[in-house]
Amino acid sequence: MLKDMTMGFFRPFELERFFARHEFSARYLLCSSDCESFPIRELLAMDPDAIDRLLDLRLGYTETRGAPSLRMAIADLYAGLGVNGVFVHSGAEEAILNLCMAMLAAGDRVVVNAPCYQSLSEIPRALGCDVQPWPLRQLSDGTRWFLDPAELPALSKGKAKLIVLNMPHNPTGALMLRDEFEAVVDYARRTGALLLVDEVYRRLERDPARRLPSVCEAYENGVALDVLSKHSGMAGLRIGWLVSQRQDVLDQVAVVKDYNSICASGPSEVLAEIAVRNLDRIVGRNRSIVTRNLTLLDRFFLSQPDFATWTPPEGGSIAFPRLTDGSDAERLAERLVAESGVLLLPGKYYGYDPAHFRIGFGRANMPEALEQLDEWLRLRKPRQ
């Protein structure tokens, strides 16, 4: 049994345990965090030499930091970044673990936006860090979720080793304004803190003009995290990356990686390079799905005010509505999936108000899933 200690052991990852029970049995995943995937055949068709490259690949070890050609393709996504500023990992999860283990020690102060994907706060906690949650709040007019940069000094007290942001945010879909983001960068620069920004939903902003610069472009001590799982719908490749101007940080990450994955999958790196070189095309397709689905969700929440209210997301492929009656979303989610096959993710798995739940709108079959939810709700309403 996993021990529940104040440090030294990871607490169970509640969100992942919930998905382990339901993800591969539920008919409709109306809470998916990723976008629509597609077959390898379609990816290979984007590069005329891809099939030969894949078939000629020798299945030996790959380079710890990633294949040079893949790293160069990733570096080209960022202004002023060279190949040495890219470190490939087996998904974003490994990248978070390796960075935290490389840079943090017991007693270090870490400020993390909350709610958050559990790894971003749990790994520092298990390492013995002093983790300070930085709460997102809904504005009183319901127009947006807001993360206040003015709260940073009190949380950090000028000594935070690491500040962690996720923008666009999981699960709320929040997106900082440019001046808010710059205020965070300015504070990190004044105090010397590392600034990790989980950018896995970058490129899926509702208004592309709102896209923030990558933190590795904006701040010399910034570390950006990205992965092909979310905006590109390629979770099965298990390819993510850290990018930074801080070579010493990436060197320390390399020391940790030698003790877990050592290197990524060679075939996955070949396929990932094709995806990265065609990223605008792939993300553009998923942006179209997201845009269509958001229109349907806007109509749905207007038509079902007794069910839930939502603050429309500003980016990403997920949002965080709240049950109107304030009841426990987990009870509803368990009943819903049992009776209709539709899965929602309860807010309790973010350590948040249990009346909230996560809804995902990056999949092509979301309209069908939403129709099933709407029908289930209408059948539950008492007849007049």
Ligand SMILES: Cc1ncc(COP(=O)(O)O)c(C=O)c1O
Second form
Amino acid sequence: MLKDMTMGFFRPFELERFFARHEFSARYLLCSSDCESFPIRELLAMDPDAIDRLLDLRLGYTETRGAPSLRMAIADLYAGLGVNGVFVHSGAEEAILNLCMAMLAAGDRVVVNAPCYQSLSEIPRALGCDVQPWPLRQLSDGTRWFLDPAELPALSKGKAKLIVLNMPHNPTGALMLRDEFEAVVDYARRTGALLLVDEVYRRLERDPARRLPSVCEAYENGVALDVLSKHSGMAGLRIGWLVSQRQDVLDQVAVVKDYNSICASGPSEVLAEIAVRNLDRIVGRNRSIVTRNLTLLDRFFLSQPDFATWTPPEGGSIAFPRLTDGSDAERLAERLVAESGVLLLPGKYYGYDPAHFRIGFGRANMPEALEQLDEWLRLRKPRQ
Ligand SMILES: Cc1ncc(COP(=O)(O)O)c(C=O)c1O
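Having seen the form predicted on its own, can you show the form predicted together with this ligand?
Every chain and every other molecule in the complex is listed next, the one we just looked at coming first.
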């Protein structure tokens, strides 16, 4: 059985397999990528007509590209984008699959930032593309992760069909500077590449002044991806979207979607529309949680230099510290979860230096989880 699975089209999604083992049994999820979730009751309270709309909704199919009123609400989030530029999906994950299947063929060159959320590189690889990893690097003083746009020409050789960026970045929390982002757009424009920016952590910048424009606003061949899972804490709705000025690209995506989910869930679309129309308020609440948690994390890592080195994230709800002794974080993570119920995600699940691990700070109970980790570390290594 396992043999058949590993021989399939895709390689197993390592991170998902790790979460499948622990997500619903570990007491403290200290590596979740999403922010604090919302009860439906709170969401319904944001719109006086919501309950009636939900109760009167007929449970038939919905439109393939999403309910028009939801698409309109999403279009309003982007400067200069009309409703035809919006394509709703069942989560960001479906959107990545549909876009890649729509636009890529075997032999196409694809440049993808690395490490990355596995789908962004694995789906092109499975389609037979020539995938070129574009490595994030750390400044020598360890203060910042960055992607160097000057490396793009050697990776693309002018022929990349698709360049894939995820900003703010999973798992490092890196966020390009505005001029670095513009250099990528410039290069894509000069070579005619499609630029997919996975923006699922956008709106969670540590310094809001550093928020990048959406690629659908900045580049005529740009496709932006967003979802309510991360900044809005509504992963259970499974509502995400692609936005782009390229109608022909969205038309191609529609062809694939007919073979996939066909349409999103109607009740989810109603709830998603309320969320999108109240996005500032919802994300504002999660930004406060993230800001408070980051202050605690900065202090924690300062007090635990023997444990891990900390490159403060510039955006998003996750970061990627490295164990100071360079050992495999999986050994530590397995012991930690067994002994204290705290879950960290080992870096090897990104196919990266296994001494790194992912830590998440979007959840309201992060201070408690961090206290458990702190106590476990102190008991494990008593002060001399
Ligand atoms: C960068 C990135 N893109 C896409 C996704 C998929 O999002 P969803 O689970 O909402 O489909 C994730 C989820 O962790 C992610 O981190």
